[in-house]
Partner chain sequence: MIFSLDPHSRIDSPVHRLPAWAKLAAALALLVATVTTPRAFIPVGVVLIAVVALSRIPVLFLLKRLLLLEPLALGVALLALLQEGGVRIFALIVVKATLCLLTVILLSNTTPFADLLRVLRRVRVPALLVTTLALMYRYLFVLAEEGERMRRARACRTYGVGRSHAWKSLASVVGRLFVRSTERAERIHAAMCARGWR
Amino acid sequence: MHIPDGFLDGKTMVTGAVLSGCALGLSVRQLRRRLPRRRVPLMGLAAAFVFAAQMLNFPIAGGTSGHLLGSVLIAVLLGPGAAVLVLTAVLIVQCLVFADGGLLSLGANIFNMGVVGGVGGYAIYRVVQKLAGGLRGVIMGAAFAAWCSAVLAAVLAAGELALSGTAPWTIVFPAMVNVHLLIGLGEAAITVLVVVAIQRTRPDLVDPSAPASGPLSYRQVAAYGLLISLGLALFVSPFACAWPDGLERVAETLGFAHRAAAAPLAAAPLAEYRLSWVRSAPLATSFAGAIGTVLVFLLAFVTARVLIPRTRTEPR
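Where the form is predicted alone, what structure does this chain have on its own?
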């Protein structure tokens, strides 16, 4: 759902940038107040996993693919502020390094996927989790919120395209929503699988009030998680579905795909997730994905480390 340059007009891009900037400022404030410093390595892990997982497009109906958004997953584990910061780090690297999403559209993409997906999805999760209660509430809330996050992001993208005059609302809205209703099912399934796996091994990562358990520190968890993310990028990403994603398919179907900018405003060294000097396409994708995974890990980790005060302790 990465909107490229050329799809949105000036007013829509500026509005998206302003809204995302305000939300990012509030998210940083929340992180500084609530995220314990010893959980900072998990910010890097979250960014690395989301980046690697987003490379793994899965097929849905009609020759279309989808991929994990990840905002609700991060919000459940680390809070909505962390979700906004993590998705921002991922989207910045995808835009500047891989030409995935437009530079001028970056604010709109952050708002759609990071802010609405993370903050809005987390609000839905909390309501369902409280109503259902216990582990069942966590699972039901995560599943429903993850599905909603994909649909809400699609609705916003459709609205931005309509406001920009790219496609009529009455046409682009049902087209975007219909395809993302299915993509949301994949989002929900992946989110639940990860949350359940983490809850069984480290319940303190799902419930911050639970005592830390397990033989591994958060730094060790982040290190092993980074290795798993690198494994996904290196060995699984070359086999991802090559079909166009939801937005690309809608753009082709409705006839506005040609409006995408022919070249990114800033030179992207690993455009299309490829290393130009590697002849083998699978290896080129693997190596590019590994580089991106490390980059987003470092960006999110260093940013969180700078932001979180050294005196921060675990809440009781």
Contents of the next structure:
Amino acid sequence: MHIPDGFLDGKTMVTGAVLSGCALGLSVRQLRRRLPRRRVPLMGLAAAFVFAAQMLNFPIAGGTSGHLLGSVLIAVLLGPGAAVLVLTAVLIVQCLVFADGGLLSLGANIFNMGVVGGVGGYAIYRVVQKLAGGLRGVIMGAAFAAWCSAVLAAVLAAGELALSGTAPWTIVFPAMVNVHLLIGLGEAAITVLVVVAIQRTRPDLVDPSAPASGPLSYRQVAAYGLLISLGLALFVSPFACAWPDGLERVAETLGFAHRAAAAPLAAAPLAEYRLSWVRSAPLATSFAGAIGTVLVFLLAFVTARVLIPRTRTEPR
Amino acid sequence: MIFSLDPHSRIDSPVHRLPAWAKLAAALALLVATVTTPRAFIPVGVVLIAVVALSRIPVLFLLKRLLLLEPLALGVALLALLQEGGVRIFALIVVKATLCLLTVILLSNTTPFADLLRVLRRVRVPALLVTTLALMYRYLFVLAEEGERMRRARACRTYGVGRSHAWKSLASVVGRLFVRSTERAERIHAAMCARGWR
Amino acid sequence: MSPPTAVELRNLRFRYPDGAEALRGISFSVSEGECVALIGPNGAGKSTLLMHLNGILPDRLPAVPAVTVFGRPVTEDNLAAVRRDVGLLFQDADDQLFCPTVYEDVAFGPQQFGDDASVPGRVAEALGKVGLSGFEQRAPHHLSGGEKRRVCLAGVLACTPRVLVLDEPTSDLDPRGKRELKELLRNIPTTKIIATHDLELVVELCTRAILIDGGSVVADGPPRTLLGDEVLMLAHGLERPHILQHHHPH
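Just the form predicted alone so far, so send over the form predicted in complex with the partner chain.
And the full complex, kicking off with our chain again.
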């Protein structure tokens, strides 16, 4: 979901760049203090790993295939501060070397995938992991966070495209998010399978209490939280609040009815259909998203149940 | 090697000889002009065609790269069609996106990444990010090849198994790739220390 | 008068964090100008030993270290000086060539050791020594195996070490690569310690061979004597090299 150049307008690109610039600054400051010297090369290798892992295609139905996005995987394995740095590096190389994702849109892309996926995903992971506890918590948390990261990134990208006037929210939001409700499932499955595979051979690498990049201070948690909320507020809330409420909707439908009466007969049903579709699609998508969230959470719970007995009985 | 990164970044031409910072700045200027001003695409297009001619990069190669990347852009652009005046917006976006793509493709194929890194270092991008970028670029294909070898070895042993099994075996390849990356990072750290890094 | 001691090991022991004992009390000393081969089967502890010579292992250096380099015990305080004196060539060239271009990689060591003005000259000289002048702007992933190994060697030589420590320098090289590398090493007069399975290299280049197995020194002597002892070689997973076959009186 790398947004190419040409799709975002000036204010959106600048906002994205400022937000991810701040997040990157935070991450570098934290790493400079907390990252052990011997782990410095690991940042570059982890970035190369994300790239290499993305080249391995997982088969889906009918000859199509998907691949790992990796933000939550890296956050789980290396911690949030390192995740921002690593994913920023991945996105920069993809842009400058492979022309995948725009150079001016880099800020927005880093924010959607690196900051929200890495730090936001990590926060979700940690909350679930603490609630459920133990290895089960790791698996549940990773699955749920991976799904959320894909969906949230799509929501943000939709907001940015709509804010730029490229495509209306009523179209871009359902189109992007519905697809990513499904992509998120793949991301969650791959993330969990990989985490379990690593846990079996090197349990020390999946220790949730000791991320490689060191713990975050409360001030950093607050700062990241502020940045992510700011992004959501700027990119998404203008549309989320602008959905027509009941009264407005009735008035619009009435107004439309007047025009429809004047219009040629044949065009009317189609126009009406399109309008109601356009109007209801974001609501339906939000609804689907809400149900999806609950379902995926349950699914994560079941997955953790299914996967754990085996990892426990197996000798390390 | 699976494929080469920027195969034309080291040929000799007037464009290749320009300093990296100048090319990066010019690319940024072209991108900003294309994206922010509604009518800039004609002069930008002319400039880009001139660069293509001067750079001696095979046109066919550029077209292939464009075609490879264009669908990603078109997918999003199609959404713009579903609105009032959509066709005009769609056309405008496609033209803009294509010019931007060509700009970045030209930048990456006339400027070695190592030179871009030096520019980043000079404009005070945090050293940790530049080091991470340098190491990532260096080990991209070392790891990609390692992953591909492991996938092939796995595929030989798990031929014809069900999809869920295929996913598990691929996931274990990805997992092992990560473990190997951390081990390689440790060896690289040792090699850096051996030459005085501290 | 005998030449001064370059490297001295006194009862060197090492245990990996997982408890496996890799080195069980190794002692020997290497004089300046010697070219010593460390031979032994896989897992004998050769690479682990080499990592001790410049303090990469152990993670925490002891107060009274077992290794002394040119009279300096390998302690935390002496680490910079020791690493300057000991140039270590690693087994996997990809691990050692971590910079985006050949120039930057060869310049890495001299830059760390802090004499910026002399860096370009040192790089040019080192690349000249390994026969790769003109490769400065090449990217490591575009080099052949032999070229990679030689760039690694240049990176080590650019630091002007007083002892060269080489871990399997000819592994993964084709015959021509091997020949070129051997010629190169022959012409470098520095003291050398080479861990290798390439027994022909030992016979051709080295003045002394030390056989290590199970983390201990098993034999120490002139290469032709050691490697010619078929019973000893076979007992430790090695074999008598072909170039020694016709020297043997059948």
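Given the structure is predicted, the values throughout are model-derived calculations rather than measurements. Positions refer to the first chain, counted from 1. By rigid core we mean the largest C-alpha set that fits within 1.5 Å across both forms.
If you fit the rigid core between these two forms, you'll see the Cα of V302 move by 2 angstroms or more.
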